[in-house]
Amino acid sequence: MTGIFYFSGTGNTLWIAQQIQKCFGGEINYIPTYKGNASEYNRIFIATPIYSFGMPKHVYEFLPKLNKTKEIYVIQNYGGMSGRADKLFFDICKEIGLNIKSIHLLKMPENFTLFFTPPNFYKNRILKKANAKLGKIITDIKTENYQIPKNKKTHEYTWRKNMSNWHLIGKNFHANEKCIKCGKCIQVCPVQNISMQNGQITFSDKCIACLGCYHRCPAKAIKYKNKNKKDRYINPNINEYDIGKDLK
């Protein structure tokens, strides 16, 4: 059986390990909450968003946990740049003794919309293109036709500075006035970093940049410093309500 694993604060990565089991058949597993190393699998395929030309917390650690007999396969998305994260993951994958077969990238539409947004006919572009480039992904991978990245050089330093940093993030959201206090934010945080105290959504120190509840809250009652935007994202073509969930 085929293993799918993902992270995803929007709603990307999702549409992505969706579209492998489509594919592929197995079983789609949420990596935060999955506790085992993937021996139950034939094969394991990872969804990944890139964060800060690198990976998010959570996959980091996961990846050592993993059976270094499996075939895996990687598909990462990115929003803006991919700052060579695809050959940051191949050497740190190699330096674990994990037996990767082939790393692929993926543009898809921005979410770290903080201090920019991009227009939506700009993001409807980037996932029509989207569809039909992780349509010959997936081709390639059936053919056996891998991907490699060759050697260049990457952004580990920044990465690996901003990863020990993005905890500070946390502390600049808050809620305003128009928060209806349905917990929601609380529920889809990754780390337990939001809570109620004193009726109050309070924000913590172990923020992971994922923006899940920035973008996710009903009232759009979760700002970030003073700005007041108004855009957010999640990816229109999978049920919100299953990020962060198995799909078996």
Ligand SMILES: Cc1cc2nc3c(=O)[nH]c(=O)nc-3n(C[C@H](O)[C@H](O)[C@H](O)COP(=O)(O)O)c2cc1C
Second form
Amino acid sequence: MTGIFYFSGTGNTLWIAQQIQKCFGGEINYIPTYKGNASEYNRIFIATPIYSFGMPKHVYEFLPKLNKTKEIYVIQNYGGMSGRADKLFFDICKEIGLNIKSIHLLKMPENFTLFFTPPNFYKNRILKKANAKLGKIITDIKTENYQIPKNKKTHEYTWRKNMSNWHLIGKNFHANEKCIKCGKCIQVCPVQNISMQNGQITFSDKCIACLGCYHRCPAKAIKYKNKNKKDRYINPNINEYDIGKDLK
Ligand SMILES: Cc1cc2nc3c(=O)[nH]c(=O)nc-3n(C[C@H](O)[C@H](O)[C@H](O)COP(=O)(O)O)c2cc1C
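Give me the form predicted in complex with the named molecule now, not the form predicted on its own.
Then the entire complex follows, led off by the chain already shown.
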């Protein structure tokens, strides 16, 4: 059976995992809550967003746990610049001794939008193109037209440095007076970084910068520093409540 592993803050990667499941069958597993080494599967897909030209912390920490004999196919998605994250991913997997068959890059709408607002028409255009491009990636994998990144310089240093600082970003969020105290941010946080203390939403120092709380708050009450940005993003082609779930 096929095992599909994903991490997702705002649903883009979940959408990819679901398209893979439609074409190859199998089980979708959410990386932060998965406890095994994937030996129950004969083929493994990893779907991950690109963070700082690399990968999220959870994905990085998951890789060494994987069974080394299994064939692995990777789809990395990014909002604007992949920064050769495919080569970095490949190098790390090779170092661990994983059996990587193919790595593909897919552009999706940007979710690191704390400082700018992409127009809606642009997001819609990217979503439409992504649909066609993912179809092509799936055909490539089915026809064994595998992609292995060529020798190119990666941004490993920047990625590792940023990854070690992501926990600091949590301290820059706060819930403003629009907060309806529904507790959704507490529930969606993959690292239990958010809690209710004395009736106030409080952020601790374990953030991994997925921005799930920021984008998914129903009252748009979570603010970054003193920014008063109103736009939020959740992939429109998934059920938001499936983010973070296993889908078997
Ligand atoms: C902490 C963080 C870092 C990111 N770094 C990059 C990056 O280096 N390059 C890029 O093009 N997009 C970057 N993005 C955007 C995401 O990779 C992209 O929007 C992805 O589709 C989000 O997937 P998700 O909806 O499954 O969370 C970053 C997003 C976050 C939250």
